[in-house]
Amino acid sequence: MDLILKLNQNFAKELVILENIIAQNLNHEIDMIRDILKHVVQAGGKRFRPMLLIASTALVEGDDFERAARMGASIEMIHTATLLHDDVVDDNHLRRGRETANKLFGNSYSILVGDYLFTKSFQLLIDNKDIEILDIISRSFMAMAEGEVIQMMNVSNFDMDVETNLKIIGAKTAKLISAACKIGGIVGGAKEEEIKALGEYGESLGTLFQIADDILDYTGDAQKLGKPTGNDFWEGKMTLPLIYALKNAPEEEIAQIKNIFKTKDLGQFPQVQDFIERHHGVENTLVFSKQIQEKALGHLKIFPQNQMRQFFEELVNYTLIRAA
């Protein structure tokens, strides 16, 4: 079974509370705002970040799941807002198998409604009157913006190194997942060292999730992904499979790959995939991912060996399996 589906089934009551909170915040009197919000929030998604927050509350034996659901709704709104902005920045027209908001409603409306969602999410946090959680979220939001800038600065940079890519992943993806885990611990009344461990676990898990997505962009099935494969390459985003392959390849082959990128001939993508395979791009990425996996599992050792800890361990393993 898909572990994220299993998570939603285990916390079905909390998921209903979460969905109700999100739905309440979709009911806007301005038609355009309401239509865009409904399109992006109801487009699907597995509510992974908010449900991970709720699971983190359970891991530390907390029981205030209604509060956890409210905090999870705020996390989901921030995540959705970033998707709205990312689709504009990347000029995406398809997400989860559906047309993106910027494709249907235009870039300007998408950006403004993304801004609205950010503000709405912070309003939920303010209503909760918890400065510590506000601090965690605001720092995550700043990191996400910084990560986007670093990524944009390195578009089409075929000399980008692994460290820079990891900095982008950490800021754009891992920070919010880390925040979800930490906040779940705070809501559950965890000890300081447990909250720290949850944050570090979330950082490693978020890194693994993004690396898995980056691998699937070269190896996955477009129908299952809900978007075309090869998007990262054609958009000039340097991810680990390509970075490792470029490190291993001779100059003449690198020149060929750069030329394919410049021509934007989508029909040549199989040659790029062959280049990645022959020069061990995915293989080396998976080897590196194993190190992140070990770190993630190590951060869980502070918690008792029970069903919830087992689930968190399985989630790490599942992340790698879906990309291998």
Contents of the next structure:
There are 2 protein chains.
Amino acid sequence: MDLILKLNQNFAKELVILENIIAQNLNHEIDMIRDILKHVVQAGGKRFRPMLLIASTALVEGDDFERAARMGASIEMIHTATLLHDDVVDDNHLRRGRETANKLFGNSYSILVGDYLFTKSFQLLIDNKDIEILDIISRSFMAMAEGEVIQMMNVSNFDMDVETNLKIIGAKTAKLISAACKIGGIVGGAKEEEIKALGEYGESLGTLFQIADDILDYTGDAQKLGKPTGNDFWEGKMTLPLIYALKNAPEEEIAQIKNIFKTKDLGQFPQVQDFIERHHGVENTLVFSKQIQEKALGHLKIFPQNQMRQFFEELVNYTLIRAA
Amino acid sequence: MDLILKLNQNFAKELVILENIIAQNLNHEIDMIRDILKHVVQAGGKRFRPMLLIASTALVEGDDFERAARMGASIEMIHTATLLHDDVVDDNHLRRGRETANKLFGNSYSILVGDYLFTKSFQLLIDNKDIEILDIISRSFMAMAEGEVIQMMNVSNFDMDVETNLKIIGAKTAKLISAACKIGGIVGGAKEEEIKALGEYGESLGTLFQIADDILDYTGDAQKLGKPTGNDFWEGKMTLPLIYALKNAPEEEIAQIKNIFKTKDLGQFPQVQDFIERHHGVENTLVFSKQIQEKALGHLKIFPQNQMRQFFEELVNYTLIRAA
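Structure of the form predicted in complex with a further copy of the same chain, please, following the form predicted on its own?
Whole complex next, starting from this chain.
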């Protein structure tokens, strides 16, 4: 069973609060803004980040779940704002099986409504005078923009190394997930070392999460993903499966892969998949992920042995199982 | 003599602080981010908004000009972030006589560095725990995005009325200028009614400022403007000179103007200018502006009769003289 769905059932009341706050903030008087907000926010991700925030509050045995839900709404809105901009930047036309806002409404509206949504989510925190949490979220958002820039600067860079990829993942994905965990701890009244551990757990979990996505882009089922596989490859985004395979492959095979990339002929993707497999791209990515998995589990050790801790452990393991 | 330059001389010390803070924030470790930030922030507007903020502190006889300069840096950075996004949205290639960032570096980088810069300017305020000021700035930024959306929704809408145009100007331009004045008052320890008056003065000044720009787009000198005239017309942006002329003109002439618009033949712009003149477009815009000018001056009445008040009065008058 899907772990996030389990979480949603566990915190059904908080999920309702969360969805209500999000819905209130969609209700804009300008049609175009309202339509785009509804399209993107209701597209209904699994509310992974806000639910993780709420679960973190529970992990440290806090009880102000209403505040956690409010913070969660803000995080979900920030996340959605970045999706609006990322889809323009990457010229994506599909997400979760639906057409993207930039495809339906155009790039300009996506940029502006992204700006609006981003500020609106800040405004929720400003209204609550939550400077400490604003600080965490603002720094995460800055990192996300930086991560996207580093990624773009390395498009088609077949020499990109593992470290640069991890830097991109850290900034682009892991930082906001880490923020969700930390904020959940703060709301739950956690001790400083617990907040730190939550932040580091989130960092590792977010990294695993992105790595799993990157693996699935080579090995997944387009139907289940809601988007075609091979996106990263054809967009020139270097991810670990490709980076590890390139490290192992002989010169002439690398040249072949570069040629395939240049043809932009999607029909040749099976050859790329084959290349990744023969040179242990996914295999080595999984070996590396195991280390991060161990780290993530290590950060949980200081928490009470409650049901939530078990859930946080499962979440790490499940993230890898999903991709393996 | 240029009034803003006079202001810059008056507050030479604060201008140095302001420029230093801005420069510090440009110094990013990622080349691409640094290059774009330097390009846009150092393109060197006149620092109108921050200097207005500092002058507002002086108007209410405050003395913490260093804090005012810090707030000013944040406002200037927000303003610049919106320019980065606006130039993508409007597909502008020239600004102040130089190529825009989107032209030089591409749309994607402009979007991402705009996001970065916007958050960075928030971060300055978060670091200072200035919730009240964060609130004003965040609301202004939200309004700016909304104003841009309303403007886009009305592109090529030859039936647009004066009220809608004023709504766009209020959100897009006047709000941040109003914020600068209000924040200057707050930093200067002004009374509630003074802060309110400063906000309303700024609203009127910002409106006049935008109207002057809109007039110059029909009547100005391309060399001086640093961009070609006629931009608004060819982009289908309805501004007061055109709106008033359309109100007065007979059906068949309106049809002609719509036809010229469709040809996108820049060579026919003199006919558009002639149409505006014959139907008193600029004339009526100036008549209307006189009312706003009076309002702006009225809001200044509660302030002490000092040198700064005189400057604020001149500023209103000068804004119109520039366009008349």
